[in-house]
Amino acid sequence: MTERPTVAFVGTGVMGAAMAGHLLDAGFPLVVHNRTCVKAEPLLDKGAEWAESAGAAAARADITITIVGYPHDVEQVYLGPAGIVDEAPAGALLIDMTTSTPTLAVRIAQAAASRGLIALDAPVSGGDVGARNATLTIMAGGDRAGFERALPLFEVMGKTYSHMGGPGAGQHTKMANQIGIAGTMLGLIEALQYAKAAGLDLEKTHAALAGGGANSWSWGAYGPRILAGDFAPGFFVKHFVKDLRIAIEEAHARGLTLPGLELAERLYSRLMEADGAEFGTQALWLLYERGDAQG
């Protein structure tokens, strides 16, 4: 059996704890590096090693991969003193899975491609469900090359792994996605409402609509939780309102007016003003309930 390649992975939060956790399953040596440590805990039970920093972890990889905030996060751990550009050994493979900026996938992938190195940007759908269940959506722009050697890595976090063209594909890609996602979001969510006020039974106007044209991934991830009460994060409000932001951005950027798009980000926007920043997704349903969510 070939060696694997030793793995640095940076951000071991909701989804990059299991997506960590699948890699080290799988064999490959591990080395991971969160902001606090306790997260990473289960990790370094089962046998990753920790380092102290993005760079320290990337100094001892072949290959690194990133799962952070904000692209100020990721802008921080690849470009900023002694980061994982600086740090990481010559002929190394970058691969950010934040959803993050095009523009700045852009920039780290020309940084790389200074040191000798190949960046590439694989931002991720599926939530924490995907992550648990190593059915992930992973949509890559870079190299092609750099594709091919990290679909390894992709076959054991995901199910499906598209090469979508160069440096900041995969971030537009994602833009698309979460685009779709918004709109997905708030049909789920104004169906149920709907259902409510006529006085039918919503557990069971879930099922029935999930066997037709209403169905979706959200609806049946996120639909049995909103009936259940449960807001906990499997995507947080406060990223999603990051990636609806960035969407907006660059479709302004190509003179592009998206109304349903424009609309989700003012409601999630509200909601995170609301004190729902931690909460998931789905918990946009506690705008309806309290009638705040007039767009």
Ligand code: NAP
The other form holds:
Amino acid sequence: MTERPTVAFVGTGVMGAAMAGHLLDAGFPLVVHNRTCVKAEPLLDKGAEWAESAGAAAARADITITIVGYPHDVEQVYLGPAGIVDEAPAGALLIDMTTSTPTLAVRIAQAAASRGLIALDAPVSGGDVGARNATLTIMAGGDRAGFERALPLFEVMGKTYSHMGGPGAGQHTKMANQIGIAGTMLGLIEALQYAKAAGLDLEKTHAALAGGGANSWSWGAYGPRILAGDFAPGFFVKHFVKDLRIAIEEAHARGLTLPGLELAERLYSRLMEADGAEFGTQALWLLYERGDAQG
Ligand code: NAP
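Show the other one: the form predicted in complex with the named molecule, since we just had the form predicted alone.
Then the entire complex follows, led off by the chain already shown.
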């Protein structure tokens, strides 16, 4: 095997744990950090090394990957005191795979460049299943040469990788993706709600329509979980609300109003504020079941 660069991996939650595991399996020496140490233990058991902070991990690596929760987490790990931008060695490549804001991606790229580092924003789509199966879709913004340097890692974690433009272009592409998902989630849940009200067998309806025009990625990934009464994440409601709000803000900044997106944000916010923040996005079903989706 050719010598692999050392990779620092920060954020070993639902997505990161699986993605980092693939890098380890592919032979990349890995240094990991997560806010809650216990979530990194399976990776440590497989040979990864632990670092006490994001900056400390980056200091020991040629390439740093982050997939944390929110933009404020991204800002803290990159731009906070003794953060990744301060601590990474000159020439290092920094890849943020969190779904975050395009403006923060631009700030990080500028701060990185001023220290002789290259930063990419490279959010992902494909869900927990895509992370586990290494079939993620990766959409990157930033320096083209940095993207090419990242490709051997993207190939281990994903199936489709696109360089979309300069800093922030990956996050804008991810926002377009989330706007699309907002529609397919409402479509999935309202189709099944209608089928239920019409007295149809839900399993049969879901299977019959999987071959038809209503099929979508959401239909296949989340329909079976709804039918099984499984509302665990998957993709946290609280993270989807974060994404929908970023998308609305970015749309408004361009004079664009997207009523479908704004409806999805209202419904998911209502679910989050009730009891659904820690559920998976398929739990929007429960809002309809309780009759709380009206108005
Ligand atoms: P998650 O399970 O909450 O994972 C995020 C991890 O980052 C957590 O383990 C968290 O630590 C850690 N973290 C947060 N802030 C940190 C900090 N300052 N320092 C160190 N570690 C920190 O969420 P996820 O589902 O993997 O999602 C991660 C990101 O990917 C989100 O932006 C999400 O929107 C996006 N995404 C998710 C999916 C999906 O289907 N799940 C798909 C595409 C994109 P703790 O363990 O202490 O909470």
